[in-house]
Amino acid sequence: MMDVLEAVFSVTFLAMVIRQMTPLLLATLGGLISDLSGALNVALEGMMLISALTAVLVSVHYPWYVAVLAAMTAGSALGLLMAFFHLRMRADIILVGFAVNIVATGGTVFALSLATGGDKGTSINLVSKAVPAVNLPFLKGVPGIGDLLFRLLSGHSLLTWFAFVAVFGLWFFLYRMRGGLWLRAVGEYPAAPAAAGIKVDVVRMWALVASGAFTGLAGAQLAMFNYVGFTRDMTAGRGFIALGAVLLGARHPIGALLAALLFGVFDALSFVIATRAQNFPAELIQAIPFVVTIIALILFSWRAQRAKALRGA
C-alpha cells in the first residue's frame, strides 16, 4: 500500500494522468459536439477502436502525420456514415451507433489478420510509427520549479497539446462564433434555427463528421503513443467512458477537459496499482474507471434533479 501511495503522490503520476487523459479528452470533445447538435454519439468507442487500427496501418508505409490525418479521415468517414443513415434513411441515431460499435469490434479483428497475416491479437509483427514527443528543455531554467515542471510537461505528444488547445478553440467557436450558436441552437430548440433558414440536418452533419474526426485523434494518440501498435479491443471502454464524460462536464468544453482529467486520474491509478500491489485482483483494477464513470453519472443526475426541484420551488 505505501509503494501505491508513494506512487500516486509524484510528479511522474501526473504525467501519467496528462498521457492517459489525452485520447480520452478528445473523444470527449468529439462526443461533445455531436451531442450539442442534438445527434448523440454512442459509436465513439467503435470509432476509436477503427481509427487506430487504421493509424498503425498507415504509419507502417508512411509518416506518422500521415498515420494521424488517416486516424481523423476514418473517424470523419463514420461520422458522415452515421449522418447518412441518420439523417437520410431516417435511422434511430443509438441504433446506429451500436452498429457501429458492433462493426469495429469483429472488424478490426479481421482486417488486424489479413494485415498480419493471421495475427487477430496484436499488431506486433507490424513495424508501425509514434507520434513525436514534445520536449521542453528550457523548462529546467525555470527557478525553483524548473525541474518539476519539466518532469511533468515535457515529453508529451504533439496531440496532447492539440487536445489542450483545442478545448479553448471549441470554447471560442460554441460561445463566441455563429457558427457554434448554430450548433446549439439545432440542439435545443431546432424549429427556431429551421425558422431561420438553417439546415439543421446540414448543421448536425458538419458536427457528427467533426465528432468523428476528433474521435479518430483519440485513435492515434492511443494506438501511436499510449502504446505503439495495434491490440485487439485496445480502447477498452474508453469510448463509453467519454460519453459519461460528456455528461458529467455538463455539455461544455471545460467541464469535458475536467471530466477527463477525472478518469484520467483514475485511468493511471488503474496502472499504478497494477503494478505496484499485484496481489489486487486485475478484474477489480480493470473495473476502476467504470465504477468511477457510473459513480460519477449518479452523483451529477442526483446534482441535477436537486437543483431542478429548487428551480421549481
Second form
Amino acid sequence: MMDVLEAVFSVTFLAMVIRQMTPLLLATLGGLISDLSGALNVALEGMMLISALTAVLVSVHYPWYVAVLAAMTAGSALGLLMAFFHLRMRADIILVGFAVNIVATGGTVFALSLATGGDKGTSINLVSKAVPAVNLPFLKGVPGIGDLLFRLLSGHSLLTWFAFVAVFGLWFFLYRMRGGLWLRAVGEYPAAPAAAGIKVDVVRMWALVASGAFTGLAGAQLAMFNYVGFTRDMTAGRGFIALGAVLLGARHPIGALLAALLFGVFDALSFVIATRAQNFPAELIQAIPFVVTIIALILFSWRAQRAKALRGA
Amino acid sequence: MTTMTGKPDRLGTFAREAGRAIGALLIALVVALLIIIATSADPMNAFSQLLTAPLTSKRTIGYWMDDVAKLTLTGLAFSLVFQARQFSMGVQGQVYVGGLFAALVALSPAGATPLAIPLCLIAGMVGGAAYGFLPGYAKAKFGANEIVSSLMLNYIAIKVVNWITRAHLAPPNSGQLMSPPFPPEAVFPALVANTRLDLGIVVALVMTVVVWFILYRTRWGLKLRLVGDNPTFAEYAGIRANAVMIAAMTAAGAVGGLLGAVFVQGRAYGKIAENFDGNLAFEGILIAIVAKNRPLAVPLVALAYGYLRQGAQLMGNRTDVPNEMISVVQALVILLVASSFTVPGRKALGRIFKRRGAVQ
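Output the structure of the form predicted in complex with the partner chain; the preceding block shows the form predicted alone.
Now the complete complex, all chains and molecules, led by this one.
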C-alpha cells in the first residue's frame, strides 16, 4: 500500500498520467466536435480501433508521419461514411455509430489476420514504427526544478504536444471563429442557422469528418506510442470512456482536458497498482476507469440538473 | 382506415419491411462474396460453406438452433428498450450478471434439486433486472446519459464476473478460467439427443410471446409504446414517462439476465466460464433493428441471422476465410435497414432522376 502511495506522489506518475491521457484526450476532442454539432458519436471506439490498425499496417512500409496521416484519413473516412448514412440516408446516428463499432471489432481482426498471414491476436510479427518522442534536454538547465521539469515534460509523444495545443486551438475555433459559431448553432438549434442560410447538414458532415480525424490521431497515438503494435480490441473501451468524458467536460474543450486528465490519473493508477500490488485482482484494476466514469457522469449530471432547476429552466 | 383495411395494410407493411430486410441482406451478401473472392484461395468453397454449412449435420443444426435461441433473447431485450426510445446498450452486462446469479444458484445446494432449472432462471432474471434498473434510474433521477452509463456497466460486469469466476468459482489453484460443471439437474435437457438443441429455444419462444403480450395486450405496454413514440404527449396524457422508462429498462434487463442463465445452463456450457457471451449480446441490436422492434418478428430474424452467423463460424473453421468477415455483413445490414434505403429498382431510379430535391 505504501508502495502504491509512494509511486503515486512522484513525477514519474505525472508523466505516466500525461502519456495515458493523450489518446483519450484526442478522442474526447473528436467526440466533442460531433456532439456540439448535434450528433452523438458513439463510434469513437470503432474509429480509434480501425485507425490504430491502419497506423500500424501503414507504418510497416512507410515513415511514421505517413502512418499518422493514414490513421487520420481512416478516421475521417469513417466520419464521412457516418455522415452519409446519417444525413443523406436518414439513419439514426446511434445505430450508424454502432454499425461502425461492429465492423471495427470484427474487421480489424479480419484485416490483421490477412496482414499477418493468420495471426488473429497481435501484430507482433510486423515491424511497425513509433511516433517520435520530443526530448527536451535543455530543461535540465533550469535552476532548481530543472530535473523535475525534464522528467515531467520530456520524452512525450509529438502527438501529446499536438493534443494540448489542439485543446486551445479548438477553443479558439469554437468561441472565436465564425465556423465554430455555426457548429455550435447547428447543434443547439438547427432551425436558426438554417434560416440564416447555413447548410446544417454540411456543417454536421464536416463535424463528423473532423471528429474522425481527431479520433484517428487517438488511434495512432495508442498503437504507435503507448503501445507499438496492434492487439485485438486494444482500445478496450477507451472510446466509450471518451464519450463519457465529452459529457463530463460540460461539452467544452477545457472541460474535455480536465475529464481526460481525471481518467489519465485513474488509468495510470491502475498501472501502478498492477505493478506494485500484485495480489490485487487484475480484473478489478481494469474496472477502475469504468467505475470512475460512471460515478463522475452521475455526479456531473446531477449537478447540471440541479443548476438547471435553480435557474428555473 | 386502419380498422377497415387493417389486415391487408398489415400484410403490405410486413411485405415491404421483409423486402427491405431481404434486399439489405442480399446487398450485404454480395459484398461478402466480393471480400471472399479478394482474400480466399478457394472462394467458391468458402462462399458455399458460408451458405450451406449449418445444414450439413444434426450437430451443426443444433449449433444453429442454439444461436437462434440466444439471438432471440438478446433481440427481445433490445426491442424492449428501443420501443421505449431508450438507447441503453446494457444487455451484455445483464447477460454477465444474470449468468453469474444463475451459476451461483446452480453451484449451491439448490442446484442439485429438481427445482434447479426454474430457480436458476429466476435468479438470472433478478440479477439482470437489477442491472438493467441502474442506468434507467441514473437517467431518470440524475439525467445521466443511458448510453454511456450502460456501456460502462457492461465493462464493469464483464471484469467483475470474470474475476469471480476465475478467483472464486474455478477450482482453487487449478488455473482454470471456468467453474466446475453444474449438477445435471441444473443443466438444460437436450430436446434432440447429442445436439445443442435444448430447453433454451423453448425459453426463448415463451419469452417472445410474453414480451409480445406485455407490449401489445397490456395497459403498461401501451404506455411504454406511447412514451417511445412521443414522450411529451405521453406526459400530457398523464403517463409518468420516467417511471415507464425505468420499468422498460428493468424488464429488458430481466430478459438480458435470462439470456445469461440460458448461456451458462445450456448444453454448450453447463458451467460459467470467463467471457462466456462471445460478444453475442451486442448482435441483438441487429436483430431488433431488422425486426423493427416487433417481438413476434424477432425469432424469425434470429432464425435467418443465426444461420448466417453459424455459416460464418463454420466457414472460419473449415476454410481460410476468418469468420470475423461476417462483421462487414452485420454492419451493412444495420446501416441499410436503419437508413431510408429502399429495395433497389423503381424507387432507386426515381431517386436518380429526381436527384437532390427529394432528399430532406
